[in-house]
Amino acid sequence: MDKISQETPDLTQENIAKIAALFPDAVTEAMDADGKVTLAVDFDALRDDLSGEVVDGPRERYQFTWPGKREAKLEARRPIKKTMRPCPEKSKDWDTTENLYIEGDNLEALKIMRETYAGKVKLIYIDPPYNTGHDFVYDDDFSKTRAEYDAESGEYDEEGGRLVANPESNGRFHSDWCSMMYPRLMLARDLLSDDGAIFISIDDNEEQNLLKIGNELFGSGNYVGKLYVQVNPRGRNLDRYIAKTIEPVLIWVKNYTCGNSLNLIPKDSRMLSEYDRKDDKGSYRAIGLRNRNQSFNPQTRPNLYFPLWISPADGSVALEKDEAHSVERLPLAADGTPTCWTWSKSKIQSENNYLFGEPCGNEWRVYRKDYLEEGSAAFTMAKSLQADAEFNNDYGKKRIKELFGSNVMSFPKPPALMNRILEIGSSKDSLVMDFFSGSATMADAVMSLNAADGGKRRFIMVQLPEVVDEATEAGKEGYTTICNVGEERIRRAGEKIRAEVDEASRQLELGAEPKPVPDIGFRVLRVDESCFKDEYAAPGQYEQAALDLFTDNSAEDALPLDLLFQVLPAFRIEYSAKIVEREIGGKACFDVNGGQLIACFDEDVDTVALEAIAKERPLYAVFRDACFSNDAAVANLEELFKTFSPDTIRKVI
């Protein structure tokens, strides 16, 4: 029976094993730090198989580099003994909700979830610090003892996570963003479904490294480009000689390739009152036939330059002159400039009846009705310039104090932004990651959007617990970090929609079906030290199987729901999911997703207990190393499974 590692999976040797399948003779044996003998490449003989046009030495190269980028990769592989404890107490409808909410560093939390959610998630948004000079970057130099780094820069939160200021006096003020940047985008980078996409917003102060890293992670061929958003129409008073109106937003695709990776958006009023006509199909709007674009021409495309013929009774089109269509028509600019038409003769014989012409001036047009209920005319590609007016960051101030009553959250971003990246970015059964979750805006836009269209969008904020100054607004109201603003915020949020969808229930015409209140709940997760005691994983510690069995590894803190959310990464099940306390055999056990995991902490699990978890036939089955009542409740789980439940997956921890 397998143990289960209490470790992150190390992505150095994971890359390793990768390199070997392709090039086994470039992997090799090597001592480790702690002594021990593990895998190394051997990257002379990795250069050798990729021929002799490799750059290597002082040989010159494009390249974007800062002192710390190596040590910033090393970060993003780097195992961790962390675990995500579950709070119920602090959640909102923990049974059944799907949405997540995490407590922690979020490098942290991107490489607890790697194991579980890699390419599940369709989009992530991230706001992270601009780097102004005034803001705080994370450190992720945990190698500090608290006095040393209180000696360093006097900033902790109540976690003992790290905030460090970042002013422009710094001399790596550049290369202190970039290093915080760049493990948590190459970890992201993993958790993008093929489908997924990325959706940054920053400011000028990082756009350029940003773009870098991001074309470095993510791929330069699947940089899709930025929304400019017009956060600010007055202009910034603080700034010099230009007063900055707009913010971008940078957006990559994990696969460009991939055809469903952005959505066309809803055409606003503006577009769809250009569908003013009407006739038995439908509405539509007339455009014009001829192609405006001149290097589109008899020259160019000589297959789509020829005479069309128009009925002056009826308006009907026609390929060849009759005693009915007697008015000719070639595709001429309105200075005579030949150019040529969109449709070729064949389709404008499948498809006449979709072409009109009708007299503008001195001259008649032809014309094709595109109808707005017909394919994705309805629809639009998502313009570079957003200028909504809900764009602007008073909307985002707004929605706070419309929850609070008061601003205890600054610089919120506006919930029509966030509505329009999910339009852009998400299908409606997608998962949604915000790792600076902030004021928790996109969690309050999900929870819209699926209230608005009925879908079933599932999200994780992860947010560093950061204290919140005495001072402010929030610290006057007693919230004490950010993480419970954000909480309470979709607290709120969440009831002011179920109110919403409950009024309008109440107001529909006798006969139409009421829509559904969308998931509103979230589970309050944290990170933290390891469920195990440290020795459990350190070398040599048991010499014999036989106490390794009777050994209680776990923390004198840890209750059975922290054992069970420790150990779902192991089977790749996602912490939303369902969970059951049951009785079984007379043993406390979790039967999780309905019987994909059944996993029993109790003491003094015997063979009766063992059977009867057998015959439920799990999936998967887990087991603490102490819970077993004698040796031969041990010797008997192998065969009692191999019984009533032989494709059962049996781990201990």
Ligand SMILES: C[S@@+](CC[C@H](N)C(=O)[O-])C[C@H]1O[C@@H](n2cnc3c(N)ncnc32)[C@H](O)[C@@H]1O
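Predicted model, so just to flag it, every value in this text is computed and none were measured. Between two forms, the rigid core is defined as the largest C-alpha subset superposing within 1.5 Å. Residue numbers count along the first chain shown, from 1. First, how it differs from the form predicted in complex with the named molecule.
Comparing the forms between the two forms on their rigid core, the Cα displacement of residue 517 stays under 2 Å. Core-superposed comparison between the two forms: the C-alpha position of residue 32 differs by no less than 2 Å. Comparing the forms between the two forms, the C-alpha position of residue 300 differs by 2 angstroms or more, with the core used for superposition.
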Given for the second form:
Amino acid sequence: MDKISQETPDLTQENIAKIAALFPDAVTEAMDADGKVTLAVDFDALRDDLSGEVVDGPRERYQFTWPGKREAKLEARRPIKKTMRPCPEKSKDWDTTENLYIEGDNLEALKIMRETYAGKVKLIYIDPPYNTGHDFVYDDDFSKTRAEYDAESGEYDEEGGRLVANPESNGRFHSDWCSMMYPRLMLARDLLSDDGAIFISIDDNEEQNLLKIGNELFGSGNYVGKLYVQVNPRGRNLDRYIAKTIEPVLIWVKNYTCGNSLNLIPKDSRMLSEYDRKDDKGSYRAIGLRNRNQSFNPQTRPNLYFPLWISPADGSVALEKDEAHSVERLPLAADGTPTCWTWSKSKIQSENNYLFGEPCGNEWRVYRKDYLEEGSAAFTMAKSLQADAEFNNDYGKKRIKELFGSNVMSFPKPPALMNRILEIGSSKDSLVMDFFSGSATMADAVMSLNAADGGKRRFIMVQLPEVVDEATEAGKEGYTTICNVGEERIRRAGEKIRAEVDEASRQLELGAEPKPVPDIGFRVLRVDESCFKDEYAAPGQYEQAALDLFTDNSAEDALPLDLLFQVLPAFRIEYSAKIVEREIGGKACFDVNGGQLIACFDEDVDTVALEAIAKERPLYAVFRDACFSNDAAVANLEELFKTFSPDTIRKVI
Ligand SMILES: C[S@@+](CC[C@H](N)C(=O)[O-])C[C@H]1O[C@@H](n2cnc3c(N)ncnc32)[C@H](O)[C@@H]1O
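Next, give the form predicted in complex with the named molecule, keeping in mind that what was shown is the form predicted on its own.
Let's see the whole complex now, leading with the same chain.
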């Protein structure tokens, strides 16, 4: 029976296997740092394979690099022995919610989630530290050897103490920030779905570096552009020479050719007020039929330059002069320069009822009707300047004050901006992730938008348990970490949203359909040490003794639910799975997603229990080494499953 690996997969080895499949000669054996023989790429051979000529040494090439880049790259692929420990006591609606709140370093969280969530996240938004010289950057400390790293990892998390100040006087000021971002974005890319997109808030300090890193990792062809968000219309008075009013949000899609990665957004009320005319087909606005771009003229577009004839009696437009259509109109600019029409003669013929003529000053003009209700007319492309009043940073603080009564978070983003990003980058059933989530403004916005449009978007928030200074407002209110603030924000925002939906339902007119309350719960998970004992040093490389059944390899403090959450990634089952505790054959089991997985970590599992579990015919079944009552049970396990459920994939931990 298969043993479940205790670590995230070794991505370097996976990549080497892919190279080996294409270029067998470029893969060789080498000793690793611990003296074990592993596969490694022979880069000289690979270069030869790819160049078609003898290559001697590195060439000059276009690249963006900094001291520590290679370590940062390696860091993304380095496996870790960590798990997500469930915290039902901190969660809300544990049994039913599909939202997740993860406490821990996002690099570790992304590594643990990669197997299960690869290709599933539609929208990632992040608001990382901007590297202002005053904020803190997570110290991944790549200089450590594997053994030191394993020995130390986790040590800092409890205190949230691996966040270090990154002052401009640090000789590696920009390098450290790039090294922090690079592996996280590498992993983020893996999580994005084919139609997914990532939005990143940043400011002048690192915008150029972020653009280069993003283009390298996501591909410059997948760079969409940026939103310039007017976050401070009066300008920051701490700036020198130019008081900044905007902050960019950089956007990449996973796959530009996909076509439906980003949405058009609803027109705002100012734009809607342009639809100020009405006829029996609905509201419309008048758009001049003349092309105002003078490069389109009788020379460049001769077939679009011709006279139109207007009826002064009813405003109708014709291609030929007749008794009614007596007013001639050519596409001339105000100064008489000839331009051309935007519609061809055949379109004017077939869609003639959209056209009308109207006097404007002392001349007649030809217009087309653009109806609001028709197709995409009510929607528009997001503009690069995003200047709604509610995108002002003050609205971020305002929402926090409204929910908490005081400013418990230093730089919360305005919820309306998160809402705009959701409109552009998500659909109603999307999985949305923010792995620098702070006070969880994105979670608040996801719940609000779901309440407004009946969507079922789910969120995953990740946040380091950064310790809150006692002197701050959050500290005075009794919050010890930013995670406490984020979780409480989701609780309070969720209740407020529920109250608003209930109130709106009470006010409904008779017969109108009430809106449902969205999912306002969340499961809290904590990035933590593996639930398996440390004697299993390297997953996939078990000592024979450790493979013996009856050896209890779960850590003393590991609860059955902890074990379940540790094994879910091995089956690529999401952490939001429906989990029901059931007794099967007299033993305590977890039934995950209605029979997708049955996990039994109870004591003395005998053949009666095994037969009952096999008869449930789950897709997967998992047991604990030490749970079997005797040799007979172990020997019978395979037989029982072969008889009652041969297709069930069985594993032990
Ligand atoms: C600028 S704040 C985000 C604010 C958030 N957008 C909001 O509206 O409240 C950045 C957050 O990232 C967190 N952070 C920094 N390094 C992290 C890491 N390695 N893993 C997870 N969170 C981290 C910080 O604790 C901080 O709360």
